[in-house]
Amino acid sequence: MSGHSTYLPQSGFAKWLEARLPIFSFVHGSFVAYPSPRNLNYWWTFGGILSLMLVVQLLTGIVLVMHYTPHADMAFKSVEALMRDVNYGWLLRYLHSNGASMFFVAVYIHMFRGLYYGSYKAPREVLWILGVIIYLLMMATGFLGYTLPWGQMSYWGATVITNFFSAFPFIGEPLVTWLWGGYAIGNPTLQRFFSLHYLLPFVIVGAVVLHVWALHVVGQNNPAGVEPRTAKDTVPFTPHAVTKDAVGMSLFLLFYCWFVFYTPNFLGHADNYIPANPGVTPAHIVPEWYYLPFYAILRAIPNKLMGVIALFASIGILAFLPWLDTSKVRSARYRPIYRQLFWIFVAVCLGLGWLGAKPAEGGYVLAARVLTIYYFAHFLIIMPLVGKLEKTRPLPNSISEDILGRKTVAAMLVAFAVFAAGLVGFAAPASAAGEHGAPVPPSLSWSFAGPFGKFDKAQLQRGFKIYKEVCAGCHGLGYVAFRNLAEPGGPGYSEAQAAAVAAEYNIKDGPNDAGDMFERPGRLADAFPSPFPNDNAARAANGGALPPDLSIIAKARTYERGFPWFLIDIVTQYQEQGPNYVTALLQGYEDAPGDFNLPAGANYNKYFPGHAIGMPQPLSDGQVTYEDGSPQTLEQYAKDVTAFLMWTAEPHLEARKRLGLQVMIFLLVLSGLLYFTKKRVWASAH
């Protein structure tokens, strides 16, 4: 189906190369003169969007690898160092982590479009199967990449998922041991996962090349589901399809950049900002949102082996769609019964995704079982029967009779909005507060909230004062350097003031020429030292509890705001659950109720999950003196130190939002220009 190339080399070099390697005529025939159906709608742009996202993931991944250390003791630190100390390292990390989610958003829309319009039917069976293979490779690559930051959810997600292979008889245990590189997840596991994560994207590129090759052999499907018959049914790929795809890509980039610059952690999990701890299991282990429907299917089956089989079968069954669908008509436009059942199936998939994020208990398990049964019934029972029994509508005589109308465009936009709302609904992170009967922290107003939010420098300086006088006795800031205090977007200290702060600390260094360790005054390049030489000393001084490092605590804590707030938060860019929780926790100390069994040495806090917290109340009215006249109250102290901890967790927040505004304005203007260019190009085709 490649177009007849009319390319004629002009220069001597081009003629010489064309005679020996006709690459220019190949590109011209495949991507310029290639005949594209005239009636393709914007759902077809997601093929181009996926190509764009693959390039983004490859480029950002290659640069990230240059700064990543694949070692269990250093992986988490290397990621934080990248975010903080590498020029625009935060941008590369957020582009890559959110790019994975956007990749799956695009691939799910691409797959659902194929299901709706019957793009798996003859003669496109191999094209569809290659797409399923690419999807499997994407799932493997995404899982491996999720483990690399070596945070709590990365570690325990990898533990749970790899343990499922132990369900296979005879080979299960040796297979898990081989995956782990030992008898528990550790450094060998991380290193082999890193190697595979770096390798598989290039395998995906090879599979994509085959996918595009197969597409150019059999030609593109179209909304009508009829093959091109005359030259009037097609238009050259360039400029027609290129300009339409460019509009779709630009709009998708707006959606993508909204997450990158304004809600970069919304689709992730707060526990992944906690270093991996094999001794502490998270209350609720969940994979990334794009695996949740299959995770729900796996947990819906009470037998472990059958659950694993159902998991793989739920993906593998997609490859058999060309033979499971018995209808002679491709497009659901002309299949009234199947069209309704298709949208029911979409709702079932979204429901499974939502259930996958819920605890495997009670009604959630029952609902997951019902939806799992329907999921398989859709492919094994409904599609074969409906294909034989359904009375379809008459097909158009040709593609030229099926030019897309405005109502369909509007319907597609609504459908995309519903799909996006559904994915963020079950992508919302699990709660760190609000569990075990804990009340939801109040939503506060922060200066750094919103698209134009900035840190209040005076508040950051007050918060730093509280940290030094109250918190520093137990908690370190191991990822924050003294020089950061004088950097733009921070508390606004001068370099001399930051150096003076550093000099107040003694830093262990060495060995010296005699081979001995020694202490010296801190320098600007040093990080804030821990108040304890090691974790055991910290536990011994705190009744067995380990005080966490506070560098990232504002991003490592969250809670669910519930429906419909999780949708509103996407639009309003509200990402302050962590600061809300920390502020509420500092003010949440109370006397334990009479019926509450408070462990010895613990303190009652109404906002802490489980209510029993080892840390005694750290702040009280009048405890710290403010020179600027601000209220010296517990409420003010809590807000000030939390704002400071938000800065330590996200020191480039102001730069991120400032750059985000510039990028969004550029993309809006670009989208408008591309749209009008597309209208001009397509004027003659319509």
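Rigid core (definition): largest C-alpha set, two forms, superposition within 1.5 Å. Fair warning: this is a prediction, and the values are worked out from it, not measured in the lab. Residue numbers count along the first chain shown, from 1. What changes on going to the form predicted in complex with its partner chain:
- Core-superposed comparison between these two forms: the C-alpha position of residue 676 differs by less than 2 Å.
- Once both forms are fitted on their rigid core, the CA atom of residue 13 lies 2 Å or more apart between these two forms.
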Given for the second form:
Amino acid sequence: MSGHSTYLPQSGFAKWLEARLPIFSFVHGSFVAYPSPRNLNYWWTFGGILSLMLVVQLLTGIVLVMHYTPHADMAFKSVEALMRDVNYGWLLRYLHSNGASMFFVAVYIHMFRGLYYGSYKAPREVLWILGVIIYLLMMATGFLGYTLPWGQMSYWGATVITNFFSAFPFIGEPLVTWLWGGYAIGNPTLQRFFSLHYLLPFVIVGAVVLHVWALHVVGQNNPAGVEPRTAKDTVPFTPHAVTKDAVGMSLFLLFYCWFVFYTPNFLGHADNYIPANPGVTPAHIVPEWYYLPFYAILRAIPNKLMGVIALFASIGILAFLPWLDTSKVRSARYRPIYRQLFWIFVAVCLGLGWLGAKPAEGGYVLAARVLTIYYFAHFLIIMPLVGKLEKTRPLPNSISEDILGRKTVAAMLVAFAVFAAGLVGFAAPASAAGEHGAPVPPSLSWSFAGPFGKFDKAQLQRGFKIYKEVCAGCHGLGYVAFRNLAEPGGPGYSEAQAAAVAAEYNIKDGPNDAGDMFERPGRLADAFPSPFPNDNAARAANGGALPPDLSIIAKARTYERGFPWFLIDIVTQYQEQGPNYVTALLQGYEDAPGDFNLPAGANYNKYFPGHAIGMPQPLSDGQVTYEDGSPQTLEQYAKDVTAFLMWTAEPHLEARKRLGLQVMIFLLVLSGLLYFTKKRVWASAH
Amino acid sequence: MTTTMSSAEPTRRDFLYVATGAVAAVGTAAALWPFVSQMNPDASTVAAGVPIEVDLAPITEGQAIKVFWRGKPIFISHRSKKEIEAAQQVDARSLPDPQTDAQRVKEGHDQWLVVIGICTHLGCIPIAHQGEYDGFFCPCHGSVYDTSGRIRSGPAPANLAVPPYEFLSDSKVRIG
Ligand code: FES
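Take the protein just shown as the form predicted on its own and give its structure as the form predicted in complex with its partner chain.
Zooming out: every chain and molecule, the one shown earlier first.
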């Protein structure tokens, strides 16, 4: 990092420190005077964006740990408690869970930028390989983190991924047992994954320091791919690159916050709002969207061991890129053939991602095989050959010659939006969907939908009445406390009313001084009790079917919206599949078709996956009396109780959307100011 | 700002930089707030900190019990005649933290002393019926309290605190 520092200590203290620890000159040389090529476009801001995301993930993660309990029996509950009770807990968790996705959005853009402009070529091989290592560490960290909430996807994702290692002959089985700390995934697994999830981000920080160090030795690549020759080719990092990076970061935060505040569960899986159940695998198990292309490669290979090897090879091959690419020219701008092949490769990766979310059957497997072959061929055949055979276009003599205002910000934004939408678009088909052939629940309009959505208090109160008079007979509401009924953003009961509701319930407490358990009337601080003493009692009373706790049911159910809706849903913030499904299910009872083999004790419901549901039709017209004159119909009941369950699932929904609007407006203003500042700073450079 | 306009006139460029910096600084500060706020007691902790009711009937004269309110030990001492007299006879003005016994108990309930059982020195829990005054004695650094929970000697600076409480009946108190 020597060579570009022009730092001269001014004050006495600075001189004293400089002679002992030259930290000021180091910072000055690396981040102030550091010469940055003047033709960098906005794709180069993703390095800064990644640093920002790393800091966001570290900060939010450290805070989440203050409230999380790494124990198989308590992890899920502690996450729910965090979301419900901790001040801003919902915000911190959504920042972290969506932050992981944003980290990957940014890293994929950063990597494809490197691929396009040949940033891995000499002398930047080590820089590139360090990047591949960081990417691998990120994948491991993301996977470990996803197991921590201990939901169904956490548990089964962990099962599938750790079973990769069982593919190795001889050592496979003992290796997996060693990884698990047991004979199946369980509490020891969760605890070690938690420890490692806390450790790895700091390893990433270390690798990032090396990455930045290597960057400052070899200098940044640039869109022209020719090295800076004279001082005219570069600008000082501060303020030029700094202001440009700041614009990129601010716009990226806007994108990020859209997800956090408006569609916070879009990129996750509804199944992960169901507590881990070692006895039942979700119907459609998929990893997080950012692993999907590799997951598709794994499944494309019919042999277990070869599949795992192919998966690791597909990532490992990136490290050899500097030697697989034989071209003398760096930037794809001057490589007409490679440039087209690059975009084909991007499409192949997106295609693999899409296939990774699809069931492994029929044409999907065949397509995945073709794309897998192409993926490897791109690196092993196409890159070495094209580099030799291609006739490249003439390179500019210098960077200053290259500057002709090639790209506008608008074009970059459009490209980013398309790219990001393509990347995150995997998520929607990835979410666990109903059985094939089940009709899609009708899309209803909900008062809580959209950016200004609010709960209808009267509707929540009616819904609560239905829960109390009908549902509560079998279903608990274990994550909801009586005090919640009187909290802002809810059904709007007074504290006294909520206390009266609590007093209607008997809560088991104790032991008392004599050592006996006893029952007492509920208090505000208590949670709604389950109607059954334990799950087995609940099953026994319900013909073997366990009535699920309803606290989070509205977030734990979904169905596929299909292409292109899942992309449009990001923009329209449509995410009411859960409520639509619950409402439809309550009205979906009908006589089984003649050819349907209904098991004894089951009921036919057209919206239930598999149609045979244990719960008999719970609601019918006129069953519950409404005092406010609302129609006493099944349709109205279904909507009201669903709205109530949406509130129990997301009690801070109103606060989230309200804060979201403020954040959006703030970030728009900040982005505008930063953009004009950047223009002002760069005005003198051109 | 009092210098002549020609030399110190803020340019539009300065204004843009200052405005951008200020907005960014405000945003950063606001973004930090949730990280600070999450450290406060969460809603379930606050909800669990409601007042508690204690039945005094089983506490015999001369006995002191310990109950918990908001995670703090509360001493409820059923004082004997002798203890009450000892507490009342002291000249409050001579004490390190002057308070009469009447200020520390509820009128008409002289026999009940209700105090937070946390030593005002550094937070240890004193032991009842010990020490020179047979009140409370803190083993950590030797603070001695009398039968009214007032500091008499040792490093503690103040009397044992009296929590908010009220008598619901002669044999029932609500603490909190
Ligand atoms: S804590 Fe009681 S004397 Fe120090």
